[in-house]
Structure formats: structure tokens, C-alpha cells
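One chain comes next, on its own, written as C-alpha cells: the form predicted alone.
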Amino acid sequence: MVETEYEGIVKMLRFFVQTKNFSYVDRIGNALNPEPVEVTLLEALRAFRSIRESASIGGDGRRYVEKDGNKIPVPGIPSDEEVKKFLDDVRSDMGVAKLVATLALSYPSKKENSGGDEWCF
């Protein structure tokens, strides 16, 4: 299953959609060719980061994020094997581009609302 090898790309992406930045999402869902995903996951990434680095710690030692009085917990920063494993999959099918863009859009559920997002140490 695509979420699960992608586990980590599709929360970061979703996590910027539930900032109101669609931009990442759009560029990658409707890329035509490696590059521009590659290039937008680089972008991507960097921006996580330092979104990351400077979150808040909440008492349970969750990340977040305020956002129209919402806190918007922050998930950890995908694995180097995982986003080495995207661009190799993206680099022979696109449509694993489309699908993980497609599943940063959608709901989460259950279970990564209840528990899904990394606690820092």
C-alpha cells in the first residue's frame, strides 16, 4: 500500500494542507515528469523543516503548530530511505507522484488522528 511506503511524505504534504498551503500538493499531484517532483520535494522538505525546528512542544512532547486558533500537530521529517525510495518509484511511475498527492488531500484516519504523529525526544 502506497501510504504506507510513503507513510512519511504523505503526512508531511498533508500537513501543509491542513496549513492552507496547497502549493507542494498541486505541484507534485499534477507534475508531467520526475523533475518537478523531485525539485518541489526538495522545497518541501527544506520548508518542513524549519517549520519543524521552530514548532511548539506541547505537554504531551508533541510538535505543533498555531493556525486560526488550531493546533496543527507536526509530524516528523520523513526517513532518507523513504524519500530515496519515492523519487525511485516517482523516476519509473508517475502515478505514485499522483497517488501520494492524492492521499496527502484526503482525511486521515482513525488510527494516525489517535497516535500517527512522531513525539520528540
The other form holds:
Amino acid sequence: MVETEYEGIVKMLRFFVQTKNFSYVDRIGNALNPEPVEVTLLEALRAFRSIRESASIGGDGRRYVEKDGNKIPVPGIPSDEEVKKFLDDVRSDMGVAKLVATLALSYPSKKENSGGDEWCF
Amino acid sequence: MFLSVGVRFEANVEALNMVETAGNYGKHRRVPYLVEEDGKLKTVYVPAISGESLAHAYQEHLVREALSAGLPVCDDCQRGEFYKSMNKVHLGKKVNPIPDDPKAIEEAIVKACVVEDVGGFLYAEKPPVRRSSAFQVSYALPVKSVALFATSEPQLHARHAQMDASSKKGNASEQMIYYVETGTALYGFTFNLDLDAVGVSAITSKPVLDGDEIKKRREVSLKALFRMLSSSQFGAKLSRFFPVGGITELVVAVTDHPFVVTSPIYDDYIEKTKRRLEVLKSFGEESFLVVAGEEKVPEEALKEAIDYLNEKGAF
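Could the form predicted in complex with the partner chain be shown next, to go alongside the form predicted alone?
Every chain and every other molecule in the complex is listed next, the one we just looked at coming first.
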């Protein structure tokens, strides 16, 4: 998988894409200035926390949600350092937001079984 | 004749347009909004109610008014499921066999259903047939001057289930907490109705119904708007989040040709609308304007507009 400095955010947005909720990734990818990115990330993190807390825990101890009969792994919550760096970088270069949204829409080059480092945060 | 209505309404603690539920969190629709602060424009996110939501409510009222006037409404629309003859399955319920000619398809749909006549449809088969809606509705957005006071705030609620040790399963909780994001704002929206489009083909621009039927349909279209505004029956979650407030101002303009009132999100919208109509008058175009505010209630203003249209022979 392509490494970026915003891996947690990419994984979180990819999770929303897998659950067919394109709203956050579209709003971040299409933003023309930093404000929509900030608000969207806040909303995405809030929704993601709620989903993660109510997600089922499988036999392997990992969290997942079921959608259309598929089990979708719930990745970890992005770290505060990563979120801050992302927002700081977006304020100086809007291309960062587009990159993150584009990566979230792509297939990861390596299969993500767990969906992310859910134990780390 | 073209009717345009600008509505301002105050809604405190409303959940009129929820967009998604994530876990135990139900979100209100929000939109980016340009406001001016210290001479600079900035974007803020404010609670909003979509035009789709308002249009759905209007069409539900249209169903009721049409049925009570003995006018035809198709089965799908009667159920409040506005598929609008989108494919062969739905169109087949109205006309069978389905004609090949787009004009014949449109005529069959218009004759069979008032909602699809007034609200338009898209038959997405071969040949595709599209009919634009005769009514238009904007998003409801906070009034500009007070947009920064609009709020979107989650309220905590809980559902309680009495559980003893025998009925408790797994880690089920006796209390389920959930959040409903409520909006509070002074909203404004615009509603337009092109009465000349009712019962008239969008393909040939010729009437597909007789004159009496067209007049009846125009009348129910207006009554549906009256009922929707008068009853505040629009938006979601009314059973527990019926907005506290009501219409504070309303302006109705009736013109011979399309004219839209200045958006009620601006404080001077009534004055601007009046001035714009004066210009139309100088071109020899007749118009009618009524304002509901401190002196008139919204129902009185709407009734005056309906009476004016009646006098003009619109129905």
C-alpha cells in the first residue's frame, strides 16, 4: 500500500467508501478552500467514532460492521498528531486534501484485513 | 400566470431534514454558507432543509387536495412514493401497452396523475420522456443577517428497557443513548409555481387536458401550497421534533410571466421585490403583490393571492 503521512485518515475515509457513504470523501476531495475540509473531517471523525463504538467485535478481537451481507473491518481512529498535521498541510496546500480523498477511493495495493491499526489508538 | 412565494419561518429545535445516522448519532443536513463579517466573506456551515424535502411535502399535500377534488392520482403517488413513471414497470400501471411516441407517453401520464403533471417526471426508457416540474422550491437556509446565530446541536436522548438478570442478553444495556442533531434558525425559502405549465405538454406546448380540468388542477396546486404552509406539515421527525415557531413573514407575487421574488434570506427582500415589480409595471406587465407580516397572517396573504388568480380566470 502506498504510504502517506495521513494513513489513518485515508483508512477512515476508505471505510466510509466501503460502506457506500461517499459524502465525506467527496467533500474533502472537491473542497476549494480549507474550511470545508476542516468541517468534513470533524463530521467524519464524529460519525466514525459512533460507528466504531457500536461495531461488532469478531472472534479475532477486531471490529467490523455488516453492510449488504459483507463484513467490513473498522479501522482505528486517526491519531491527533496526524489530524493536526493533515489540517495544517491542507491550509498551506489544498492538493493534500485531494490526494487523501483520491487514495481513499483507490484500492489499497496490499490487502487490509484489519482495516488498520485499531489497537494503537 | 406565475406565482412566486418567499417564506421566512422561525424553527427552534427542529429535526426537519436529517441526513444520516452513524452509530447512535443522527445528523442534521448542513450546508456551506457565505456570510460577510468585518467586510470579508467567509464560509460557515449552517443547518438547512433541502428542496427535495420541501418538494416531497408539497406533493403529499397535492395528493390529498387532488383526491378530495376528485382528480386522478396514480397509485404510487397516492402512497407518497413519487417514482414518477420512471420505468416500464411504473408506467405500465398507467398505460398498457406503452406507446412508442414520447408525446403519447407524456399525455398518458399527465392524464393519469396530477402529481406527475404538476411535479414533472422522467421516464428513463426508450424513448426517454422528461417533463419539468411546474413548481420549483429552494433549500430553506438561515436568513443571512442572523445566520451566525443559527445552531446545529446534538440533543441526548435515551430509551429505557426494563431488564432483569433473566432477560438480559450479552452486554445489552438497559439504556440506549442516542443523539439527534437539532437545528435552530430563522429560515427562508422560495417557492414558485408556473400555472401555465399545468396540463400543458412540455413537448408540444399545447394543452393535453380540457380547460376545466386544467383550472381544477391549478386550484388544487394552490390549495396544496396553502395547506403545506398553513399546517407546517413539511420535513421529517415532526412526531417528536415539531419545530417551535412558525412563519414570521411571507410575500406572494403573481405575474403574467415568470418572476421570482427576491430571496427571503436577505433582509430587504420585500422592498427589493416591490421595486423589481415596479420596473415590470413600467413595461406594461400587470402584477400582484401581497405581504404577510405584522398586519396580515400568512393565510390571509395566500388567500388574497388565490382570490386574485380566481378573478384573473386562472381557475
